[in-house]
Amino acid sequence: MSRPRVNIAVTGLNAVDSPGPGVPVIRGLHEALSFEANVTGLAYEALEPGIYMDGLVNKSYLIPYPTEGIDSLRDRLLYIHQKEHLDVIIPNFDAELFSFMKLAPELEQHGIHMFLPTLDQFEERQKANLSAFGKKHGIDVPESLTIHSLSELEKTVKSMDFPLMIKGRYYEAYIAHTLEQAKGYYAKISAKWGVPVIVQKFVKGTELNVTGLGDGSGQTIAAVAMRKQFITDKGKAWAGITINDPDLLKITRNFISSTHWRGAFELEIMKSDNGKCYLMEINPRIPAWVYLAIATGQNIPEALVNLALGKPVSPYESYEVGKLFIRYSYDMIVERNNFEQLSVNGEFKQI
């Protein structure tokens, strides 16, 4: 029985030291068993390695930043739809979510779709907000305050113990041992990713994650749980298992049922050595070794893509435990005048 072709636009093509979601998104979309995926790439940079990866995307077109705002990135999309007649696209970084929801309605009505957290799902989650949405969901949250200058967070670490987390809005996080090294952590994190900064008690124990995806009324449809065994000295998981944790499912499943959440996921969890588990972060996307769930029977990308298209999707029931992820560095050679065709007109297809 033939398969329906669908063409999906996907960000988060880069795999450097913080590699983006979008090449273990894409691969589990080639490997989905109820259509055949067409994948276009959506980068923001020309040496983004996704775009050049062999057997990943058919043809690849660079966006603006969400910097430029809203009106560029609907014209660039629109500009790519009437080219590669998008059916679903799905957006990779936390950074980029906010501009596509908001294009959400829009595009919709030019057939092309998406399965997104709402505005207020995405917001509540916000690192900033991240206590009060522990309160109201009954979920265990360190303490955290949110910080605008170098005066006030001298005020806020007099109150909590080192050491600390030092938390960018977005991405990056470091453990502080002291003052001095609080306001460095400070000042590169807000260099790149802007304020509030979010400096959070340090809870000493086992770093584990989870992997989602909700169906928007409060049903489970994947939940994958592994534990990292290798961490970068950006907080990235460079290996992990997975693992049978009946508490982290069950935090999970609260999660979505409370929540009513809607798309994919990630829950930061750290287990204490006293066995109590902290909700760190929520990733409102799918996260960089999502490959790893899709591997253990959990294809996360192809059941997103099918609620995406309105489709009925039974939920996974289980997956493998013990089966670990190992990340590497590849050096690929690309042509020089693929690089330049890309650079140049702002898209490149693969041969």
Contents of the next structure:
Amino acid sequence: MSRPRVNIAVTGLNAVDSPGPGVPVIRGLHEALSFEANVTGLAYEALEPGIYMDGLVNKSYLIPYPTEGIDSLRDRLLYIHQKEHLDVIIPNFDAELFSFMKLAPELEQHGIHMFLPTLDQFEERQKANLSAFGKKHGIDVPESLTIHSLSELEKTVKSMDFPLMIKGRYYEAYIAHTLEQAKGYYAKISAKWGVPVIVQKFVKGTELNVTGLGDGSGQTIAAVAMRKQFITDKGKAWAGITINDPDLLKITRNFISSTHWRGAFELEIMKSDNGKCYLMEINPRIPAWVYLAIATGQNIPEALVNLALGKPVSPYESYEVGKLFIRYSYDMIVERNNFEQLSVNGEFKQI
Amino acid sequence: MEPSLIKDIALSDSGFIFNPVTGESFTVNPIGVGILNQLRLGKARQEILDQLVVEFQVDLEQAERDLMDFLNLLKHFRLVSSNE
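Now show the form predicted in complex with the partner chain, given that the preceding structure was the form predicted alone.
Full complex below, order starting with the chain above.
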């Protein structure tokens, strides 16, 4: 029986040292059994490697950065839709999700489907709100406070023991061992990412991750746990291994059933030396290591597309434990003409 | 207290150990593999000790000390638990 063809646009083609999830997501789409994926790449920069990789996307388009506003993104997406007749879009960056969530109802009217968290879910799990989130949903989160000024920082750290984590609201985190260090990191982070800055109790332990998919009604469709085996200086997993830690999977199922999470996600969990799990962060999107989940039996991108299209999806029940991913870098040789087409016209079709 | 290998530990004849709960992996020498296999079979410490003495022709005191060191190491890496 032939599979239906689905036109899917995917962002996050920047397979660089801090990689976007687009390339592994597309690999999963091409391995889908329930449909044949015709993939369009959506890129912010002409040098995103996924644009030029063989057999990955049929055509790529440049799209405007979120800072240019929702209107220009809408116009660009509708232009691409005219040409590619998109059925589904999978946005893969934290910073773009808000714009796509805002545009979702309008895109739906044009026949473009997405399967994203609700705006409430997106806001509730923000780093600055994580403490309240943990209390509400019965999940252990390290004690944390949001800080808006240096004087507030000085006052706050008096009631907490060093070391402390000083975190930006979107990116960056540092361990501070003294008040002076904490002030330095506060200045650095607030200058780059604005306030609030989050001061969080440091938890010593092992960094573990879970990627999964919730169907929006509280049901877990997919959940795969991984231990980072090699971490880059940017804190990204460059190698990892699937594990079967019942505590992690229990937290994940609780998280989904309690929040009725809609869409893909990644939980960052620290398991302390005494075996207690702390939820450190919730990323409301597919992570860059998702191909490990696909290769071990849970094709999250495929399930996500089917949910977006309103098709019934059976939950995955298991995955292969003890399988590793090891990332590598690879130099592609690209014809100048291809780079030129994308740079000048904002679009490029693979031959 | 009798040591017992924790559930689901993967142990290969090559000496590679994988703990599927934590994701940690280790390597042990052939003697270690032998001891771990004995633990997997549910053998008591004294039985393992007797076998070590016979197989490697060492005195009981030496074997006891080495086995204790090895079991402590396994406990440190959370590969065994002790049954009362």
